[in-house]
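In the form predicted alone, a lone chain appears below as structure tokens.
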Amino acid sequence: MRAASINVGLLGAGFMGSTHASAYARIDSARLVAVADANRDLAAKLAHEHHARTCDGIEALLDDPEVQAVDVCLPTFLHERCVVSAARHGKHILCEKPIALTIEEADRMIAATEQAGVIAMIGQVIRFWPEYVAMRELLQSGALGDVQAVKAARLSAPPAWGAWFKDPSLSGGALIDLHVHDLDFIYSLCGMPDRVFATGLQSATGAWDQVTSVLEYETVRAVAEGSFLLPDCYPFQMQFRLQGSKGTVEYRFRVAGQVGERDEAETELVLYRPGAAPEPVAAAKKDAYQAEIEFWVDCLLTHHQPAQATLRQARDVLGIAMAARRSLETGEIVALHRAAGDSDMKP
């Protein structure tokens, strides 16, 4: 029997925490009951806005018996600590991307959640972004034929998300924080690549903040670019072109500022087929963050692990990013093991 509602504790009251809190306010089957952040004033403000209570730190929130599930929206270097501790407290977990900064951290997170038997998911929101969902559905329908090539880009001015974000040992820079979005969606369509080659630039902090990665498969070629090195006035942009044997679909997103202003973005999603006029493609109007959290909450209510955005999938994607970093550092093509069935697409 399904429970009426899931009580959620939110770790992190910054931009992403506020975004998730707003999503919970629109979901009848989840209730935000507690908020914690190192900045207690910020946590108190967000908690007050959503009729939740403020907890004094991570452990206080995890010790709260009313909290059934934890949403981790803290800086990346805190993900392992929070997820492992939440699992040991028996809490179900949604953790923002990227999963972690190293494969070893990801492995400890996977081990902790699987040993505890909790339902856990990584917030790879692009999998739930309506236009990306529409592109996936076109591919699954056969309208595009077989995938031949992918071109993706995610371009941004340096985000102002705190001092920690400028330290690559804490955030991973554009390679881990930004580029991972497109690496994950490509992985969801095509699985693990056979080879990765990357070229790019490091910022003054030593972070790889301009990256272009080439992912080679047996029959598919994918290129993805990510950058935090654009001028402050540069609009945030997402681009994704999925080229198939029967047709090509392309998505473009452009907005002044950052993704927080997504409701004001200029967007287009168009299908191109031989002998036909370009066709605008309709996509759902639901906010991607709300769709992502609804999916996770439904997994909790139905007591099953998510089929997508799992910790093991996120570990694979982090492995692709680590291969790109090795290529950036050495100039070499890096070979990867491609396991059968590692994409979300059905043969």
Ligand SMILES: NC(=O)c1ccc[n+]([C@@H]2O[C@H](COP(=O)([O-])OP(=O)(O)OC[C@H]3O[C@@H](n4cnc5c(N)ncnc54)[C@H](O)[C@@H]3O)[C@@H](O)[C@H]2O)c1
Given for the second form:
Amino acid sequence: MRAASINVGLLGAGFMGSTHASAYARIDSARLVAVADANRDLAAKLAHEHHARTCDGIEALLDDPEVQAVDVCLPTFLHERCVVSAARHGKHILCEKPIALTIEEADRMIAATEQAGVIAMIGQVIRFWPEYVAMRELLQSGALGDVQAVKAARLSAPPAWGAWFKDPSLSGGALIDLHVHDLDFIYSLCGMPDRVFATGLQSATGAWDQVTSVLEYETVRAVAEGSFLLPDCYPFQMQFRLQGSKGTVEYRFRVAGQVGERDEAETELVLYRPGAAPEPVAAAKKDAYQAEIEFWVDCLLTHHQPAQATLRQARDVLGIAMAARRSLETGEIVALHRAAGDSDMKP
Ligand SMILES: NC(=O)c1ccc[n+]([C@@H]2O[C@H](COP(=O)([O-])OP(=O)(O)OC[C@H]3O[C@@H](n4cnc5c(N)ncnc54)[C@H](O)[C@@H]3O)[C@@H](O)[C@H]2O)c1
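Got the form predicted alone; could you also share the form predicted together with the named molecule?
In what comes next, the whole complex appears, and the chain from above leads the way.
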């Protein structure tokens, strides 16, 4: 039987915590009931705005019997600890991307959630971003023919709101934190690449904060660029071009400031076909974070694991990022091997 509404506890009241909280306020089938953050004032403020209560720490929120599901919006180095603990408490889980900083952490998260039988998903929001959804649908409709080439970019000033982003041991740098969005979307369209080559630059903290990765498939060539090294006045940009044998679709998003200002963005989504004029493509008018959370909540209400943005998929994508890191460190092309019947990369 379908439950009417899910009670959610939010871990983290920072940039993503408040973004998710605003999304819950627009979703009838979920109710934010509790918030925890090491910064208690921040947690109390967000909880007050959303008529939820403040919990004294992560464990207190996980112990709360009214909380049925937790939404992890904590810095990446805390994802494993929180997801494993939430699973042991029997809570369903949405955890922000990237899944974790290492394959070993991701494996422990997968083991804990599968053992507990909880419904779990990683917040790979681009899979739910209306224009990216429209591009995937165009491909699935056959309008583009076979994919031949992909070009993706995600260009940003360093996140100004969290000092932890600068430390690669806490965030993974732009390679793991930012680039993973495009690696995931390419993976969602094309699967695991055969080979990865990457070139880039490290910032003063040793983080790979400027990365260009080339993903080679049997018949597809994909290039993705991610950067946190742009000046703070540089507009946040996302670009994605999907070139097929019958047509090309291209998305451009540009906004002064950061992704938080996304409602103000200049955007363009256009289909180009031989012998035809450029055709603007319509996309749903829905906030991507709301769409992502609605999808997860629907999985909870209907008691099934998500078909996309799973922990295993996120682990594969982290594997691609790790291959890119190895290429950055060695200058070599890294081959990805898959055992027969095994969806996971063997790094
Ligand atoms: N999907 C997206 O578009 C997107 C965008 C930005 C960030 N993210 C991801 O979301 C996650 C959170 O990033 P953010 O930008 O919200 O960071 P943030 O720094 O704004 O917020 C993190 C919050 O966690 C709290 N915190 C830190 N240590 C804690 C602890 N031990 N216990 C309890 N609370 C603690 C901090 O006080 C802070 O309020 C990261 O994994 C990041 O990669 C995703």
